[in-house]
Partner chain sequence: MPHINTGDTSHNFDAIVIGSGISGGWAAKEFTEKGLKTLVLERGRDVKHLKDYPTTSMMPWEFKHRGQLTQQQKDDNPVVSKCYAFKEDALHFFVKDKEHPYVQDKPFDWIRGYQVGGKSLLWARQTQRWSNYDFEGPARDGFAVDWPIRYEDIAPWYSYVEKFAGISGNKDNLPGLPDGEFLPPMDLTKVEEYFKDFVGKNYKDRHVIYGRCAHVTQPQEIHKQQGRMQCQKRDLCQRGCPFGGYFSSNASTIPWAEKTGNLTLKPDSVVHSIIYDAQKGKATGVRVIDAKTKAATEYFAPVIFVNAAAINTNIILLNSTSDRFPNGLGNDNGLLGKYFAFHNYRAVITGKYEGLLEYTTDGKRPTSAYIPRFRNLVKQETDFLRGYAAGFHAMRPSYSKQDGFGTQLKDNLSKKDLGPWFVGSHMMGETIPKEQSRLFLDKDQKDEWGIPLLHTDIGYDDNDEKMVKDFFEQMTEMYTKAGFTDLKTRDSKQAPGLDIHEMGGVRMGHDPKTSLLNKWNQMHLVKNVFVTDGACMTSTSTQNPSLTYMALTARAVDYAVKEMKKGTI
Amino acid sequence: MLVSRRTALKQVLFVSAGLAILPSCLHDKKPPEFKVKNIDLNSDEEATLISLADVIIPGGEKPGARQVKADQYAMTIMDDCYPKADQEKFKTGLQAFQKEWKKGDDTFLKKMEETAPDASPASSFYHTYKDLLIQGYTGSEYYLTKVFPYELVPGRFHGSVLVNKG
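Single chain structure for the sequence just listed, the form predicted in complex with the partner chain:
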């Protein structure tokens, strides 16, 4: 646990360092990170989504949310599959979240974890985005080939199998 904690902290520090440089080089010229049609994101908001993805499911030895493009997936789903009202709520929530979250601030995220999704705009954003990141991560090629391989052709069904206690 200690080790993973340290790794996590390193991740966060790394991300924070990256973000400190980002705003200056992100202005206007760089193509948008997320190909979204219905949600208008400025570069700060994009940066928040990216760094938050990295904090929620960090990379490292094994790929995290960013490496399997779960953040891209999350925003594709928000953009294509959610009604307009939910997209607006997401955007408002993202802005509220941004104001309170300093990159590297685990305390605020812990607070979000303990807050019900409907408690505040920031919490609503956090939980929605986290759920979508998990969907994207667990539905990714990496996860479905390396972590829990998906069987396209199982060829079998056994109705009574003893649970392996091992």
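Right, the form predicted in complex with the partner chain is done; let's see the coordinates for the form predicted on its own.
Keep in mind that what follows is only the chain, not its partners or any molecules around it.
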């Protein structure tokens, strides 16, 4: 069976194109949890942020930080509103926090609570992330409708209220 040069080149081209595309088809990469543009997070760092959010405001009978998406709020605010220097400080603090937290010390978070925010990069990260989580949780729809219902200023008008003499 004779094969022409044109047919052989076509087959080599198709095989090489298939081999070039194959790794992208086989790569099982899940989409990132946080949609951030300015902070480059890998999957381990995302997992650390998610588990820390669950520890700071855990779920249960009432929704936690993950259920009301306070963790996504915190990362969006960090990505969009903080200057580049603070974002880099946050990222280095996250890496330092991650190294210490993976050691499995149960008292590590208590130590973080007791330290000042500027004591170390890990402490700075922890306090910043915790503050953003709390801000996101207290601004969530669940919190403002079920826990602490919001009333417009000046509030309710009670026209006929008895006044007691002092």
